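Take a look at this one chain, the form predicted on its own, written out in structure tokens.
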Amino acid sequence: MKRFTTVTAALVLVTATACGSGGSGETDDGTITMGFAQVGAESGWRTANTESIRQAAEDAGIDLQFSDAQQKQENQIRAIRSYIQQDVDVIAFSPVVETGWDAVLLEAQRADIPVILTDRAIDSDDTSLYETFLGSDFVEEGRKAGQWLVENAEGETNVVELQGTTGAAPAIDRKEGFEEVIAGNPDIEIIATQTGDFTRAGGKEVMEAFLRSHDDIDVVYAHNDDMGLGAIEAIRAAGMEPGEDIRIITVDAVEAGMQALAAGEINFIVECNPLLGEQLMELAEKVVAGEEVPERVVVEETTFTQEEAEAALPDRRY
């Protein structure tokens, strides 16, 4: 009778505490367990985003799992099912495209595991999947790059627009801030748009074509600095002068572009902020204790122009 009572009570225990495992909060030590499933390394914003991310969950003592989806959601489905399989205390993911993670979110859900969104949205009716996004307003920021040209235009204006990767929430919301500023002025006409994927050799490619096919492009307008560098390649291979010949909008404000910026190759920039690890480890510790968060955390940014990224690039952290 002592040793069934023994053995029972061991299987109540073990079953208590595999009910129980689920997002549990943190490990025995203490310490909190993140997989964080990246886009990728497309661009300069990427690698700066990951380094505020790996440094600041360093700064916070928080076990960071981290995965390169290569730019591919099926890749970060496969990591987000493995962060699920390793129970860890909280998932957060930059979502490549929209749309398609419901089924992989009721997942971590079921598992007591709670999602933060970081950078880019998702398209979903259900809003109980994750806990809270932190990033940016891309509609607003194509509504900045918009509003730039309109005050800024010379008459009949032909704008090309090289677009992010297709289905990604900045490539749609940048587009529809960007078309919904300049609908207002009938002089500015989007003659030719194109995915660049938001990388360098994207937007060069693209441009490459855009000018064989188009000899009255006034205006580039790149969803992020990467694209617009690539698009001053192409310009300057073509014989003309970027940021004089064809006048240049980009989003992001990193290094790089900043540096096109001040140098005249770039005429406007509307800054993204990459670095979001401080406001998402803080935001993570808050969803394992059980805190409540707002359900969107959105970035203060700003706009550059020539003299203002002269002005900010000695002090730039990115």
Given for the second form:
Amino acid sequence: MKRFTTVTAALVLVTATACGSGGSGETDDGTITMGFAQVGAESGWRTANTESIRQAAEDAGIDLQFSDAQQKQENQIRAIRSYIQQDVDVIAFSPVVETGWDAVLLEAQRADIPVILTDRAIDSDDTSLYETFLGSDFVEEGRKAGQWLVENAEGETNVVELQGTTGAAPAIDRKEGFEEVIAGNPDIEIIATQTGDFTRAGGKEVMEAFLRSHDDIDVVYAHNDDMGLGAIEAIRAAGMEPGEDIRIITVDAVEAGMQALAAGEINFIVECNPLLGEQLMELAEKVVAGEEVPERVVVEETTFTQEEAEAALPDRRY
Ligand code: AHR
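So that was the form predicted on its own. Now I'd like the form predicted together with alpha-L-arabinofuranose (AHR), please.
To see the whole picture, the full complex is given below, headed by that same chain.
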């Protein structure tokens, strides 16, 4: 458990009082200001995540300062520095990549502004740089994708992998989990792997290249729905049936992915829940109040077959 120390809490209170009279930060009426540095708008998942955060901030009466990094780490670092200058009460962000955050998070720590990691983790030995991490277990998601394939493989199986953004936690972890599970089955082999940057256009382009250089692809493992949807376009353009001639496994379960699964174009989806807003605001309120929060909050998730997607779609919120 982490605790925002009494000394630090007292400092924030002093800062808040000072800022409340005209600057940023917690105002006289107690309104919390959160600086949120989002990854970008690369996928359906990200759009749903942003909407969830905006809505939850509004519902909680939290003043949200929002920035879109367009999938560039330097933009996110610039946004975090600007939140430090504005003296916000709490900073939350979903890191584009895992490494390279220590310097800017140290600046936030020195300014006594607590940081919450959401969706993606960072790779740092210094866990005092952030209060808590709210997000999915990406390694487990990769394992679930691999498990389905192991259970549904039809003899020798050649897999092509569409990786997420290079250096991003979900790309690293989903690859690791998948490889861990298929390692026990010598019939399953990853014959090509490349990043599609979590976008539909990226997935399509990389899949087109895979199809040009390999005529023996059995399965696509895409690290998100958007890249899987791009792969569907490429497979169709090459005169094949997605979901039949080449089977497709993806991660996310956003609406467009679930519709493709229900239509038989995708064969299996591992859920990654983007609706983190409410939990994030609750954690932020606790952290700013100096209350204890867990170091790690893992999001509950499931998986979907075609039949399960058909049943779930009418009540799906994203
Ligand atoms: O970090 C979550 C991942 O980022 C989602 O799976 C993907 O769609 C997004 O771009």
